[in-house]
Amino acid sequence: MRVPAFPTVVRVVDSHTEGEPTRVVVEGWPQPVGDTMAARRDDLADHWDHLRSAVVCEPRGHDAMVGALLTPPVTTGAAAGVIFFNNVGYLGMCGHGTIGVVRTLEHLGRITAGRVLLDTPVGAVSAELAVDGAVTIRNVPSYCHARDVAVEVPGLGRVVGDVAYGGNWFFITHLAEPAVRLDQVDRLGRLTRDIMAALRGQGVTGKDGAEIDHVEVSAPPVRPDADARNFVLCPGGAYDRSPCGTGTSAVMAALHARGALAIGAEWRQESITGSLFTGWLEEQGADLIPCVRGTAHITGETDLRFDAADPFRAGFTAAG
């Protein structure tokens, strides 16, 4: 049986976006080896899934974390390449991650204000550091796959919503109850993990039979400066403090499809907490390119350290 090699030390920068926290690995974690984004992804999930738990999962971590590993670009010109993971496995893109990655190549450096551009696993992503701190990520190409699928939830009964890709794939929908406040986090979150077993248990998917790892919930906004307030269900059970980047492209996508917004309109996403992201579609070819913009503030920079006597030193989740 294959002993799980741990590094000593692995530094990281931490931050958030909008409320909504990334830890980006900068030094330490042996490099996954592939000459893709998508190939780096699948040997790190074969060969050093104990570090992702180790890193973003308690006790170092919480269920709320998303991980970002840094690693050589694939692309002419690109920054860095970067792997998003959290505390059940591994996500193709993430918006608020790719906002405090941005900040955090320019806390550490890296870069400067202009744009810069990251290699993912579903692609190059492009982002605009402004010099007040906001970046504006141009994220991949997004779609409503399909509208008003209806599914039997129990004890909710039928819930309709669209399915659409913004990254990642998301079921977005309306709900008459509870309000999208977060005194209601916990009604919310078990809603939408019934909402989310019903997608799998009745067989409703993204293109391809992609499985949608993510539910949306849209409601009113409370600032006067939004359109929608939103609650998004992550896969690993926790909630996004943030507006979301990937669900803020995806409900652009899905409201383009139904006429009710235009390209280039700007779009205003306010999260459960309050926090706001500007988001609006451009058209490349065939092809619809969400833009969002959001702030992140660097919070920390910690060395994790993995004591061969510890006995949580690959970390521990009640998710999943």
Given for the second form:
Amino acid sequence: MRVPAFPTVVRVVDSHTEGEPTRVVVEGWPQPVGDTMAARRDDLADHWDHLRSAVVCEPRGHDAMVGALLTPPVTTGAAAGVIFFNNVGYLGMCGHGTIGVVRTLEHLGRITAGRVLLDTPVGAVSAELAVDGAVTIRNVPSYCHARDVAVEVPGLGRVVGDVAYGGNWFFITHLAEPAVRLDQVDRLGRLTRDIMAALRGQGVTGKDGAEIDHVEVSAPPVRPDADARNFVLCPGGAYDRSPCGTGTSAVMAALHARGALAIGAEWRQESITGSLFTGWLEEQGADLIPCVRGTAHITGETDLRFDAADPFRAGFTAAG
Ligand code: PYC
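I've shown you the form predicted alone. Could you give me the structure of the form predicted together with pyrrole-2-carboxylate (PYC)?
Up next: the whole complex, starting with the chain shown before.
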């Protein structure tokens, strides 16, 4: 059996964006090859997937951790390329992660306040870093793919929701109960996993058969300055502690498709932890571009070590 290659040390900068962690790999991880970010993501998955789990999974990370590998850019004028990953695989885009990456680049002295362009596997994303540290991302084009899609969920019955794209694929629904509160995360996790299984079992997909890998429960807000509160189930079974940048984008696209959110109108999305993203939609030709603003804070800088004798050096997760 081929023994996977490990660097001795991988240097990371940790942050959280409105409660959701991002671990940016800044040194030590061999660069994936490819002329596009999608090709680099595929090379990473084919040759370095053990580093993905080693960096974000236990015992060095945990299931809610989102990783971001910095690469050289592929677009003229971009500051960096970014490949996002989690405990089970790779994300096309990641809104909270992009905000974390921007604050990390600032922390490293690689950028200052102003506009920054980042390449991701689903396209270039621009962001604006304000002097107070807030970051506004201009996401990839987003849209509502299908409205009022019904799935039969064992134990729950008929669940209706919208299928929308915001850089990742979402099924957005409302549940009569439980309430979207932190003391209900276990139940919300079970129910949304059942909804995800029903979507897969009943062949409900995004455009061109794309897998829906996030389920978002939308509920009335708790904060007086918010429009709605959400619970977002991520692909690896963890829930998003932030309001989810791609989820906020998908919700805004779905609301717009219903005539419930005008271009330029603010949408304040609260998370289950009570944190907030402020978003709005812009038009670019025929495309709908979601903008999402939030704040990230640096929480640590670490040298992760991979001792050859460590039986858990490739990490582990119960998420499979
Ligand atoms: O902020 O887009 C996001 C996100 C996706 C998964 C976790 N966070």
